[in-house]
Amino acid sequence: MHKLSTSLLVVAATCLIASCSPQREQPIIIKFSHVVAVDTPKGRAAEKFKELAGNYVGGKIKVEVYPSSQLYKDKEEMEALQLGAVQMLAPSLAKFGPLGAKEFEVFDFPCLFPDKDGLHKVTQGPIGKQLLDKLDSKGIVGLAYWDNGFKIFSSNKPVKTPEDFKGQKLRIQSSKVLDAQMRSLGSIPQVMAFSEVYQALQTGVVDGTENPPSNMYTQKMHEVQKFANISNHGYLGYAVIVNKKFWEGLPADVRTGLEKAMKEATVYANEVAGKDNEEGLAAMKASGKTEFFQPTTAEREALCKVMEPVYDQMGDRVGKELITTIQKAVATK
């Protein structure tokens, strides 16, 4: 009885001593990074999902949004996701192609996509499917394509017809594909990070861009750039995307409640993207900082004209047989 009471007396001091009440967990940290700002489609994505992650596995998980490049510049994000230094991203879908994923390129052709519909068919269908399995390979697990919108043109000189690209100094993303596009156009294109794109229009170091407008006003580049063409050339898009290794280290059940709130946020990024650019477009021209011109049906088939040597050029890159298959898919009603 007494070596019990011993017993008990020990038992009671080491629970005083370590707090015999049961250790809380802590959350499991998503860091998800981004290079745009927290008002952009993508950036408010980004919090409607934290949000959403919160309601569904509250307590398991604490998602860390980190807007406007605080963490990695779009040139870093992807070494560091795969890495394992950030957990989620939501690169634009021409960042795959330096990762050896060409075939996302085929999202950069110009004219490809008719509206918002026939786009849809493809990243909300197999063929969107598809193409995230093969970041498999690359230790990513891509979850979901968000909208930006449909990309305009931009430039300190006007960009009405063809003939006016000539010789301009364009900004773009790090693809074959859109290197090849502003090349057709006779312009010359300029790789860039996007965070430093407004300071080089400021400064003529570029001449214009492209972008979809809510991009283009939330950067301010209107501010700074004199001439836009309502063109809605090319799409401009994201893969949400998360490291593999972690992913499939996350409990089922945490697993499964982070892809209903990865449905719903992306229900809400599309919608938004189709808003934010609609108010975008609305807010830069009220502001009259910048003259919008918006091309005729005609007008814009003769500038898709003048960028079908694209398809040519760039074909083999992503797949000739990829791109006919999208066509089809974006023509059948």
Contents of the next structure:
Amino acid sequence: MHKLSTSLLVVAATCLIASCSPQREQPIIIKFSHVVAVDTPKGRAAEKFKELAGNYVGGKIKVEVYPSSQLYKDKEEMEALQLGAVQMLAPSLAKFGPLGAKEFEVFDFPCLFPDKDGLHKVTQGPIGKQLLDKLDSKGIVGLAYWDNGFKIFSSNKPVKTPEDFKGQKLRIQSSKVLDAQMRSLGSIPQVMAFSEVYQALQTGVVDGTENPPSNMYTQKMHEVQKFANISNHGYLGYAVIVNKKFWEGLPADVRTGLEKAMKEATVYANEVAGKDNEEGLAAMKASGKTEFFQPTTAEREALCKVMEPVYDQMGDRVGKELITTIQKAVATK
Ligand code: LMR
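What about the form predicted together with (2S)-2-hydroxybutanedioic acid, after the form predicted on its own?
Next comes the full complex, and the chain you just saw is listed first.
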């Protein structure tokens, strides 16, 4: 009897401390890691997704966004996703090669997309979907494409004419197509993590690089680059990806809520991207630190022409048929 009352006392005390209510379920955490600043198209879209996920499945899910390579650099974040250390990423399409998804490098072909409308025919249509489906065998689910924008060249040496590029050391993302692109210009490409680019430009480890204005501006690259060519010669965008095991293990209603949040975040991402790039470019021009060159159509075409051999050299890497399919899709009215 004495023993029983002691145990009851213990239970009562425990109830007082823990308020004795049935245990509240902890939300499932989605760690979303990325490498760019918060005030970029990807940074903003990740925050938007977090907000929308909170609206639709808050309480059940908590999205934690880690920007600016706080958790992982480019290559590490891919490994972290596959190992389940993070659940969601939005790497640039140029960074899928090391995963074995070489087809994504098709987006890196120089002068392939004339504008955003042409690009969206691919990313927001069946070709884009088929590409995302290829990630399945890598233990990854592709959820959406998010825009950044078209890349411009920058360097501490002039980058106006094809001649100018010869012998320059230029940082690239880890894409073999980008490697071939820089070599076609007579430049020496160097793969480097995004988080290391500013310092490499500042210390002269490389002369220059290519990026959409939003990335160039938010990394303050214009402060360490003398020249830029608004060449818009190639595209940089993202695929939002999740660990497949994690995704398929979520309760169906949670997944539906997250899919809705992703759909809306994607519309938002693609809306803000254009504005961010325009504003970034205007701010860099206004700072007067970099000299910006606006090529004429003929000057841009001359640059594209020099990079054309990349199509022959790298066609087999992504599949020549895929390139033709994209060229056709882009050309349709
Ligand atoms: C880069 O490495 O230049 C970009 O992929 C960074 C990014 O995520 O936009």
